[in-house]
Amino acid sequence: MNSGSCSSLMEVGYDDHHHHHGHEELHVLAVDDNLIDRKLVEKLLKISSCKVTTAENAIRALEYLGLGDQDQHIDALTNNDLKVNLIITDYCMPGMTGFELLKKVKESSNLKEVPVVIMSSENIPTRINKCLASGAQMFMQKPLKLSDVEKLKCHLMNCRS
C-alpha cells in the first residue's frame, strides 16, 4: 500500500535531529474545548510524528500564539521557539469560535502564513465556505481519523517544499 511521496517519510530512521531540513517536524497547536476530542487529535498528530501543543479554548490559543491582550511582550517569543506550523481548531467553542480564532490569526502580520484547519462535527456547507473564504486551509469533519491527519500533513509538506 503505497501512498506516494508520503510513505517515504516513514522510512527515515529515527535520528535525534528530526531529519535534516529542520522543519520536518510540524508543530501543531490543537484547540478544542472538549477534552476527549482534544486528546484524540493530539494522539493522531503524535502518531503522525508532529509536535503538539493543546489549548482548551481560542483565548488560550491566542495567548499561546502571542496574540493575547498583552501581545506586544510576547511577540519576540512567537517568532522563535514557539514557531507553530499549523493550527487545528474546533469550530464550536464557548467564548470564541474557531472561526473568530481563524480571523484573528489571519489579521496578524506574524501569523497570517500559518495554516489554520477548522474541524466540526456538523457538516454545514455555508459554514465550511465561510471558513475557507476567510483563509482556512481545510475544513475537516469530526471525529478526525488518522487518514485525515496524514492527508493534511502531506498537503502541508507539499505546499512547503
Given for the second form:
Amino acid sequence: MNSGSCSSLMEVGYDDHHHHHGHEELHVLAVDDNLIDRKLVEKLLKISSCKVTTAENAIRALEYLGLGDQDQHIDALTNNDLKVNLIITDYCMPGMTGFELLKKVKESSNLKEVPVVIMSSENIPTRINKCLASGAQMFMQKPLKLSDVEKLKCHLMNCRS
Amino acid sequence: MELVQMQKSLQDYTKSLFLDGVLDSQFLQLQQLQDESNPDFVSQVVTLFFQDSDRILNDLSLSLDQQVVDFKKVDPHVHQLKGSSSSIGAQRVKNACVVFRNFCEQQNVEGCHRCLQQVKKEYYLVKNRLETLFKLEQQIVASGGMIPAMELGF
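Given the form predicted on its own above, produce the structure of the same protein in the form predicted in complex with the partner chain.
After this comes the whole thing, all chains and molecules, with the earlier chain placed first.
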C-alpha cells in the first residue's frame, strides 16, 4: 500500500490475503479529505473483509470511477478486480461535496446502481433527508465505529441478489 | 518495576484519561481495530493525528495573525481538527473546536484567539498523555509482556 503524501492520487489498499474473488469480496471506494478519517474508514472496512480504495476528494473519486472530465483510461467496470461495489463518502469536502458526488454517480447510467453511503460528523436532518432523497443508501454519523460498518455490510449483503 | 505492576499502572493511567474526559469511547474503538497483524495501528493513527494537527494549528496561528482575518480560511481548519480529534477520541480537543467554530461563525476575532489558545492547551495535554501512554505500553512489550485489554466497566 502506498503511504499517503499530499500529492498522491489515491491509496490502493489490498488485504493481506488478497483473493481474486472479486464477486465475493466487497470493493469499497472510500472518499474523505481528512487523512485520519481515511485511515480509520479504511481499517474499519478491511477488518470487515472489504477490499478498499481510498480517494482524498470527490474529483479523484470520479476519475477512479471513470466519470472524470478528461478521457479516463482507467475503466473501473471492465476489470473485475476494480469494480466498485460501494462508495462511502464524507459529506463536507472542499471543492465538490459528497452530496454532489452522490448526484454525479446517480446520474451515470453505468454507476447509478452502485450504493452510495454518506458520512458526516454533523447530524442535520435536512442534510440527511436531502442525501436520502437523492439516492443515498444510508447516512452514517461520524466518527465511525466497527458496529456501524458491520451494520452496513449486513444491509448491503441483504440488498445484493 | 515488575511486569504486573507496569500493566496495572497502564490500566490506571488509561482509566484516568477517560475519567478526566481527555479521551472518550472512540479511543476504545481505535484499540479494537488493533490486532496481531497490525499491532501499531493506534500509535500510527495517533502519530498521523499529531502531525496533521501540528500543521493545522500552525496554519490557524498564521491566519488569525493577519491584519484582516479571513474566516473562510479559518473555519475549514477548525472543522478538520474537530473531525480528526473526534475520530481518535480526543474529546476535549473536539469540544474546544466546537466552541471555536461558533466564534468563527460570529466572525469574532478576539473570541477566536481565545479559542485557539484553548484548543492548543487541550491538544498539548492529550498529546502529552498519549505519548506517556505509548511509552508505558512500550515498556511492557519490551519486558515481554502483553498490553492488558481495557476494561469497559468503570
